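Have a look below at one chain only, the form predicted on its own, in structure tokens format.
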Amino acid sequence: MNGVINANRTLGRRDPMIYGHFIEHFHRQIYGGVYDPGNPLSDAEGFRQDVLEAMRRIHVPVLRWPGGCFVSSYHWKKAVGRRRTPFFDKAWRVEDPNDFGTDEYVALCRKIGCEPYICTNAGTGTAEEMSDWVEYCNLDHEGEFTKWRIANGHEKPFGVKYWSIGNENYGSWEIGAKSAQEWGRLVLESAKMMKHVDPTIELTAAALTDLDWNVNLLKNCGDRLDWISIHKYWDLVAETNDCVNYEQSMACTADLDGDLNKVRGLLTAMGLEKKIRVAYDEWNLRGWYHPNVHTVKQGVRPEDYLTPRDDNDINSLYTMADAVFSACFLNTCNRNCDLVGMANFAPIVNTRGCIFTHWDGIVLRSTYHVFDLYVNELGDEILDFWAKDPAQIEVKDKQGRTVSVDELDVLATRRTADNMLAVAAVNKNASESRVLGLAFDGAAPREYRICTVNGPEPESYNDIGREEIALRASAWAPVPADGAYALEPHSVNVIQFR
């Protein structure tokens, strides 16, 4: 591929929150994940210091919690203060000790330096319960629940800015699922009460690309919402854990902006395109494995529904397929920076997360290195890029159908902090290197280097005692006279120019 970067034409500026993350009370994400009292690697408050350091390295900007499906039967008041009441989590069918609640979550966010983003219970919860939560977190001294917080040792407000009303309440699998009409009414009353407590908060509500659902939601609440929430997992393997291979995952990149285009059109038609942004607040290539739970016939024995969840943490599943797909998704968010203001990789720790924990340490999976690369090396201004001769490759999807996808995914950016140009260049080809030719309109860089995430094979992975995938950077070198840059097969790259 050959392309031209117009350094004089800025298309927009991405919000750093598109590199956000998500954590839920599912399997080992919280307990035994980020929160592990008694482990020698944990600090005095029970947080895994190695996990915190890894999260700081990728500058997690925002962390969504506590769910996820978990939140739709979660009552936050039982998980604050000295006396915690364990409860049976009906979403995931386990007992949660409630040791990790709002106070611990805010402490986690402060330790890693990110914005908290609380998702509220719109399943079995009420508008009043949601607004009480805002009171607990954000008011200075007024009200019963503010006084709870102060009595619990937190005199100053937490200042939680971002709040979501519900999680996937459109889905039959969700506890407290709602019709479109019920949803519009509940969100309206919840938003009203929550903003009566703190008018400065920003609100989102569960949405999807279904026209009836979104029209009803936005007609009722468009003037009270700042965001709408979209979720997407491309490989839905809840019952089988039969994950897509490298080629099949490339087929998933064929229409990454399809849902965004639908939402963009709807917001524009309703005159809300300048007011409401999209929070892609759960996304991952691979859905979570949890058989016999979100089904009519439930598993009875632990080996039918509980212990299989351990298979989410088979590290060999997370290969360069995950890295390449994730980079393409993040490129899509960057290109749509006028619409997408937040995205939350689901989850950050364990399950399908980019960080895997074990008793003695952590494993950084392939996706972690993509976040490291994009957060620390890519730019924040999106520049105009024109591809002269984009090539496509044909791949087979999971159903055996032939799908044509762009072979390279290229995004041009500028880092405003130092005026450096940085080009994300993803080579999806599993076996062949490709050359990217770049010309510049309005810039004349002298040197370049390539920062690359890759492993020896498309199916390479990291595990305990095994590090096949890493981020590496070349030395700075003169810009080649022919403007040609070699991209390794199945690689994620950022080419920097100065």
Given for the second form:
Amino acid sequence: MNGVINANRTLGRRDPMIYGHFIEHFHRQIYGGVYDPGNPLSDAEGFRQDVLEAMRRIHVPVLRWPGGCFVSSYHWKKAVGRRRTPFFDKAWRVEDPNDFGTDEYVALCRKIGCEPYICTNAGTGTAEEMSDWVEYCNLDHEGEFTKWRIANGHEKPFGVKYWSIGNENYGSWEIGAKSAQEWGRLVLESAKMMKHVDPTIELTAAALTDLDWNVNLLKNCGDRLDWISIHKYWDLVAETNDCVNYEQSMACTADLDGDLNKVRGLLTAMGLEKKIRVAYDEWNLRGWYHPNVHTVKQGVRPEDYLTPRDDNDINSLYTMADAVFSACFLNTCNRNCDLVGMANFAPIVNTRGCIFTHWDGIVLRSTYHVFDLYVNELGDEILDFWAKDPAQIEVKDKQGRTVSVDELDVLATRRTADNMLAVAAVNKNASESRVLGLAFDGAAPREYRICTVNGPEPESYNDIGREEIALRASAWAPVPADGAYALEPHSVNVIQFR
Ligand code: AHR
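Provide the structure of the form predicted together with alpha-L-arabinofuranose (AHR), given the form predicted on its own shown above.
Below is the entire complex, every chain and molecule, led by the chain shown above.
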């Protein structure tokens, strides 16, 4: 494919928060994941230092917590202070010791240098409980809950700027699910009380790409919201874990901006496109595997619903398919940076996350290297790129249907810090290298290098003692006269120019 980069035409500047993450009280994300007090690799406060270091390296900008479905029957007051009350988590049907609560979460965010983003309980919770949480975190000295925070040893406010009202309260699987009408009312009253406590917070609420739900939400609360949240998992395998393979994953890249276009149209129709941005605050190619809990039929024996969750930890599931898909999704967020201000990979640690933990260390899965590449090597200004002759490839989706997708996914950027041009170039072809021909308007770079995330095969993966996928950078070399750049099969690349 050949294309032209117009270095004089900036389409927008992406918010760093599109490289955000999510962590939930599910399986080993918190306990045995980032928080592992009994492990010699953990610091004095119980946080895994190897995990913290990996999170710092990809400059996690924002970390959404504590759920997810977990939050819809979670009561934050039982998890702060000296006496913690263990509770039976009715979402995931396990006892949570409540050792990890708001104070520990804020300490975690401070250690990795990211913004906290708290999702509140709009399932069994109330507007008052949500606004009490804002008070606990953000007021300086006034109020019962502020004084409780101070008594717990935290003199200064936590300054939690980002708050969500609820998780997926539209879904029948969610505890405390709501109708569109109930949702509009609850969000309005919750937003009112939360902003009466701290008018500086930024609020989002669970939304859908479903018109009725969103119209009702925005009609009732559009003037009180700063964001609306949408979630997407493309391969829904909660009951089976029969994950899509590489080719089927490429079929999932067919319409990555479809949901965004619907939401964009709705916000524009309601005159809210300049006020409200999208927080894609849960996304992953692969839905999580947790059979017999999200359904009417609940597992009775642990082997029916609890031990199967360990199969999220099978590292061979997370291949170059995850890396290539995730790079295409992040390119989509960059292209829509006027609308998308936040995106949270779901989750960051264990389950389908980019960092896998075991007792003696961590495994950096394929998606981790995509975040490392994009956060550290790609620009923040999105430039105009004209693809002259884009090629398509035909792939089979999971249902065996033939789907046409762009063979290459290219995004042109400039890094404002040093004015360097950087082009993200994804080659989805499973077996063939492809040449990307690049010409420039308004720039004449002399040298280039290619930073590549790849492994030997489409189904390559990383595991304990096995590192097939890595991020590697070529040496700087003169820009080729023909402007042709070779892209390996099934690879994610950033071509840098100076
Ligand atoms: O499968 C995990 C769940 O996916 C999260 O808890 C929820 O937010 C989403 O439905």
